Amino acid sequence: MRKACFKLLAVLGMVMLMLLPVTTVGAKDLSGDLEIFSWWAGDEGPALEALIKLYKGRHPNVNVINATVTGGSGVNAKAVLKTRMLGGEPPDSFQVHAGQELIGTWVKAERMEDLTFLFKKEGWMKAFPEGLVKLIGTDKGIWSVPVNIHRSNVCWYIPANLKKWGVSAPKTWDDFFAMAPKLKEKGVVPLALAQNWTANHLWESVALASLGPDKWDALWQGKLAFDSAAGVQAWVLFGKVLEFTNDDASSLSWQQATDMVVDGRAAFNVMGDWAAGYLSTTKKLMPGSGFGWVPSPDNGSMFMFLADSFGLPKGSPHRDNAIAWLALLGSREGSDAFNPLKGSISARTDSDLSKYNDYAKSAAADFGKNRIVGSLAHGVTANEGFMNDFASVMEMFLKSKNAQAAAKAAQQIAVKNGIGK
């Protein structure tokens, strides 16, 4: 009788146990290596390290291989990048812009890995806007996790010098235009500009200013030709802002640039709010009394936005870390880390604003409320195939001027990319 309770028990217990839900592997029990694979360097760095600090305490018994790759907006890392995918030797997980930059190539190439189980299991379906959710997602899967929002469409400046010089930040390009001569006359540059991507960059405000949101949104869908009346008048506006800019623009990093409003040498500079990171944190300026900001001109009710995101490709070395990596990413511990000290706001609806500047609360503001539309040079709007002709556009149009040519160009890569016909 008694052999046969004891059997009992150990059926019952066996049934006990494959009846308990199955778990991951702990947090203690991940090891080995991950390599996270970037463009944040210098100035942007501390906010990734802060992640990486956060990472390390939850798994401490894993290697955190910080694989950065320097260079403006990812220009370098994309490249590395590529050879890499494209050697089958992927990184356990790289930055990639959201949108059409990581959809129209590795995920268009079958090269990354559905993350929808994840966001289901962490919640964020609710925890992040439905409309970045779709964004960064197919009727296949979903593909990254945001990390932040940041704006594209910012003009920066200092209020002392404005106050010095005696002009005020622009509303319109008439409002700078008409202040421009004025600021050249004392020796000061009206816009600071750097290397090719910065004028890539500047290009999608001045032409979002000319074109206005619904026209912008059309050129994506191939609903707008590039070399119609409107693609055209875009480039002839960003050729008339081009002359008051500096003639050293290709020799300077974005930084540089920056750096010519902190001195005095330039009145103001149009850069993604990146900027407020590196002001506030590397040159120890205070939001709103040491530096300024207001839309670019003409884009006050207009809020361009880019996200950068992390994905999962296939054949990632070290699977477990990266989903413990990406899980980071997506949480609110990890999103209210990063953003105040990169510059950025929170891809979550539900961060803690109290933990963030001046500067980023009047982003959140801006980002409830706004016409949102998509960053091109930063990758939301177009696959990487066109980003990379049209920084050829750029480069033709920066040494000719030509508006027209410039725009049957632009259409011309647009068709080869699979933007309209």
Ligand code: GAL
The other form holds:
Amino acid sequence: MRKACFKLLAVLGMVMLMLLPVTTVGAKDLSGDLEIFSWWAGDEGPALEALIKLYKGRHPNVNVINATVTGGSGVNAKAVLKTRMLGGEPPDSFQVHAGQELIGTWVKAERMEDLTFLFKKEGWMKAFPEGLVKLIGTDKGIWSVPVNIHRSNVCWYIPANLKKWGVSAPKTWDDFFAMAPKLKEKGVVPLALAQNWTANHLWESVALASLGPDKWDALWQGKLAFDSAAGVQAWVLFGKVLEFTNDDASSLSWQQATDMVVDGRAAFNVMGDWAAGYLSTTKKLMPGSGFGWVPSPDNGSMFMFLADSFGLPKGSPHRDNAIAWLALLGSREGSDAFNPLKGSISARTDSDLSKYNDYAKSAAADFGKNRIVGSLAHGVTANEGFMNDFASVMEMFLKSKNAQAAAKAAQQIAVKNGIGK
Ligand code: GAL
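Give me the form predicted together with beta-D-galactopyranose (GAL) now, not the form predicted alone.
Zooming out: every chain and molecule, the one shown earlier first.
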């Protein structure tokens, strides 16, 4: 009996010894700062804060600096980031969209570290869809860690309001044009719009409706000119849609446009599914009963996607802390803590859907069966240079409503910024 006891103790001792190095490595004594740079401030913050909480649990001695610059879609943050990167003061890790915003901007400028080592170590080559890994990679490496999949082409509404006004969510733009004058008569703005970038955001769904997915893809491959007949047509349709938006759009944030829908001042809003995060996490509305959604008109079986990711800039001042941050971001635990609050779905193929609400479940189902296309407004299809120039083209169109001129200008900036090259 005593012998057996000793044996058991010896085995236990050995097991503990074997576990020891693992525990030590897992809780490796990281310390110092970690500066995470993003535009997830205020109402956009809860999902990021959940991740930071997890990080602090894993690395209690690290002082996390949550550096945010307010402004939807990173309009202000990206300008600040550029100044810092060019000035040789990169943050430890920063938010960047998968696709051309990353590859055609920061990777092209050779400012990022290759993260292939981390993908191999964490087993991520299999955990993320192959197509997504391609989008964050080149033949020289893998350049960021995706934290989510957002859908950009969604039309939001409040079911009780539609019932009150006797309308239903539009499947097509023709449906919308048929009901919009009636809504206007009741003093309701048919489609809420906010500042410039949300016009770009609306444009991409309208252009997708007008062009269809093949021509949309062809635009970004340089195979279809922006000033072709089909390209001009997209601007014509967009101009028509704008007739039913609010006049004070340029002074509103995307949340304020969503608020117009919630308060019953507007019927619909086309926005990415961070609006689902805002409506459920911040506004505490139930998906389905409290708020409703359909694909943006004439976008039926198409899923326009984007992915937020974080990268490791060369010269990251606290590189080890940043790598631990990236490891958490890409993990199943991190992803499933972040996305249910954010309105997005996990970028991983093994996420625990029981943690997600009905909106996210429907997005996940659509992602599995729809035709997937990339978002312009959120970095997938074009680099920063094109995006900045496109904001000016949009500004011009909002004033002039001249479809021919906008299409021509878009073609010029496509050539200038090497679209399809
Ligand atoms: C997108 C970003 C989303 C959300 C949105 C509004 O560009 O990918 O995560 O933050 O902007 O700010």
